[in-house]
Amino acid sequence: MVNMLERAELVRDQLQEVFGDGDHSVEIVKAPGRVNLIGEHTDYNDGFVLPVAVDREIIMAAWPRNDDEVHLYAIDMDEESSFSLERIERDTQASWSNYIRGVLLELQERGLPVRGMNAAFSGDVPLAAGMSSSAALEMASGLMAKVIGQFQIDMVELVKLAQQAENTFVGVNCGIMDQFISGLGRKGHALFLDCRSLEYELVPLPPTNEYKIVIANTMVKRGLVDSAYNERRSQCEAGVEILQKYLPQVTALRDVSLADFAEHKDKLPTVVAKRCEHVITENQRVLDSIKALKANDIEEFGRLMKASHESLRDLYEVSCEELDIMTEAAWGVPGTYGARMTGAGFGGCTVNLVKADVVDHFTAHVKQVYAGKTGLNPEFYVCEADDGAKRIEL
């Protein structure tokens, strides 16, 4: 695999290459892709997650113009696109270019002195495996905005920014945790944050000589996510709705408490009563995550990320065949501490942590597994925590 400065030189020469090879000085950023450890759908119900940074990022290179044009080369799909900074509109044809016109409209809209550009980018976050590619995309182009105006601009501000370039520009609904945890990881970390506050803590990990983060991907696309989203969002306000009537200081679910809420349980609609208590019960186990991690406690931990599957398979119903064939086949290899479906469910990806020293055995023996159940080739991405959006110097 290329390292993250092999790439950066990478994309800098193909920079070079398409835009010609002026007296510039070359400036390089990057921003990783994520995985969430734990915390799932609890983010739009004002909750906790702890997602992290991984070693596999969107790397851009870009040097200034002077005009107003922003001049845009995406490597990995060999596609160009421009426009003028007077006028940013959504681009149908390089869809993927909207994310970056996105975050450079709503910088400027702040006041902020964004300038014409050439930049190129290459990645190796895996596309549609909910990594969030497009999250670090949205992060590399603020900070080489940042970086090419010469403005300063506070990491959580350009996190916002691109939460809101996403949400309005775009037009993906997402929450906030995908452009956080790509702003602010740092390596060696998860990131405790608090989706309501923004208040967030790193929680250290154990070495990463002594285990790794496996995700492994079913190969299956999300078919049902949007209206099942949708769904679970209006269950849940439909619980906090009836709980507010017996606790009235509760605005979200993250407001119940477990014990408030084996009171009030048997006021709620049997479905709607099982979205709830996975929500609050996730809630809680990361919480008790942190201790975990703060004790050095692994053992612990993986235990809680196999209650987060069971629930989000039981009481979220968010999981599928594929996810639970999965997700069994890691729990059955010794050495895997932990393991879970992660992200919006009905396909995508596992999150594991296993024993460094297995982790070749780990992959062979889900593979083998997963392909005989299924008759899918599942791919593997072995990860560290990795730092946040920064600037690269070759």
Second form
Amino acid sequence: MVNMLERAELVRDQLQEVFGDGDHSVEIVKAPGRVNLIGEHTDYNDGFVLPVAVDREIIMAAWPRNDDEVHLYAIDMDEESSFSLERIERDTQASWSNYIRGVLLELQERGLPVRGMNAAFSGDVPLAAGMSSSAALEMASGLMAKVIGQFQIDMVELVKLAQQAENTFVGVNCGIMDQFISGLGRKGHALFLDCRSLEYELVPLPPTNEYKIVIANTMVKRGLVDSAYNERRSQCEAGVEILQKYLPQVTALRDVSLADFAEHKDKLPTVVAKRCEHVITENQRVLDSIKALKANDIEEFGRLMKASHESLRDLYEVSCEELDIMTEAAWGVPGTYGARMTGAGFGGCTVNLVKADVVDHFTAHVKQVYAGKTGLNPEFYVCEADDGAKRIEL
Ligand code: GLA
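Next block, the form predicted in complex with ligand GLA, ref. the form predicted alone:
Following is the full complex, with the preceding chain placed first.
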């Protein structure tokens, strides 16, 4: 596997090959994908999440142009897309470019001096696998626009604006977790984020010679993710609306305590009650998992991951057969601290915390069980917590 700096060189060389190598100084940035350790479907409920930026990222190289045009080259797809900053519109052909277009438009709308540029990018974040390749592309584009345009914008502002671009320009109603961790992750740390106040804390992870974060890809991608995601969001909102009648201080599920929920649960339609129960208990699991991490109690952390999966499966109903087979196979391996689905669900990946010295056995076992039951060939990515979006100097 090529390492990050080697890939950055490759991206720079491709930029020069495609756009001519005149006398330009090249800027390079990276933005990572992510895996969420715990706190699923809580971000859009003003709740808590605990994601990690992984050492798989999008790398973008660019130089400024003297006109208002943006010329893009997606190396991995061997596709180009160009547009003028005077008029940024959605591209129905090269749909990947909409993540970049959306971010540049949001920056412009905030009055920031976005400049024309030639840019090329490549990544090793698996696409549509629930590891936030789109958030990584948004964050890389935003940071590149800042570097090329030489303007100031705080990383948290860039995160908010990237989420806005995805909501309004791309049309995906995501929460803030993915952009936030891609922007503000830190090597060796998970990031505990309060999605209401956007206050965050970097929580050190145990040393990587003790355990590994193993992401396992079911290789299942389902079209229904967006509609099911939006449906879950409205069910949570419906729950808040009813609970507010009894608990006027509640503006999001984040405000509902376990005790209040137990008292008023019977006022909710059954399905809505299940959705709310997941979110309310999941928020508590995040808080408990932070305590466990700080106490170096990785076994307890693993138990909370398992409980999170069960709640996503039974109450929030966003798991699927393949994710359940994969997590169950993982739970059976001695040395696995915890395993759960991660991301929006209905396919994509599981996240596993595995003792470093059993990783090979873990992947072999899970692969065998999973392939035997589903006929699919899963992929595994052994990851480390890495830094969020930043400039790279070669
Ligand atoms: C997707 C969204 C996130 C978050 C997760 C579920 O990844 O983009 O904002 O809601 O699903 O936790």
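Heads up, when I say rigid core I mean the largest set of C-alphas that superpose within 1.5 Å between the two forms. Positions refer to the first chain, counted from 1. Computed from a prediction, not measured in an experiment: that's the story for all the values here.
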| property | result |
| --- | --- |
| After fitting the core, G239 CA displacement of 2 Å or more between these two forms | yes |
| Did A273 shift 2 Å or more between these two forms, C-alpha, core superposed | yes |
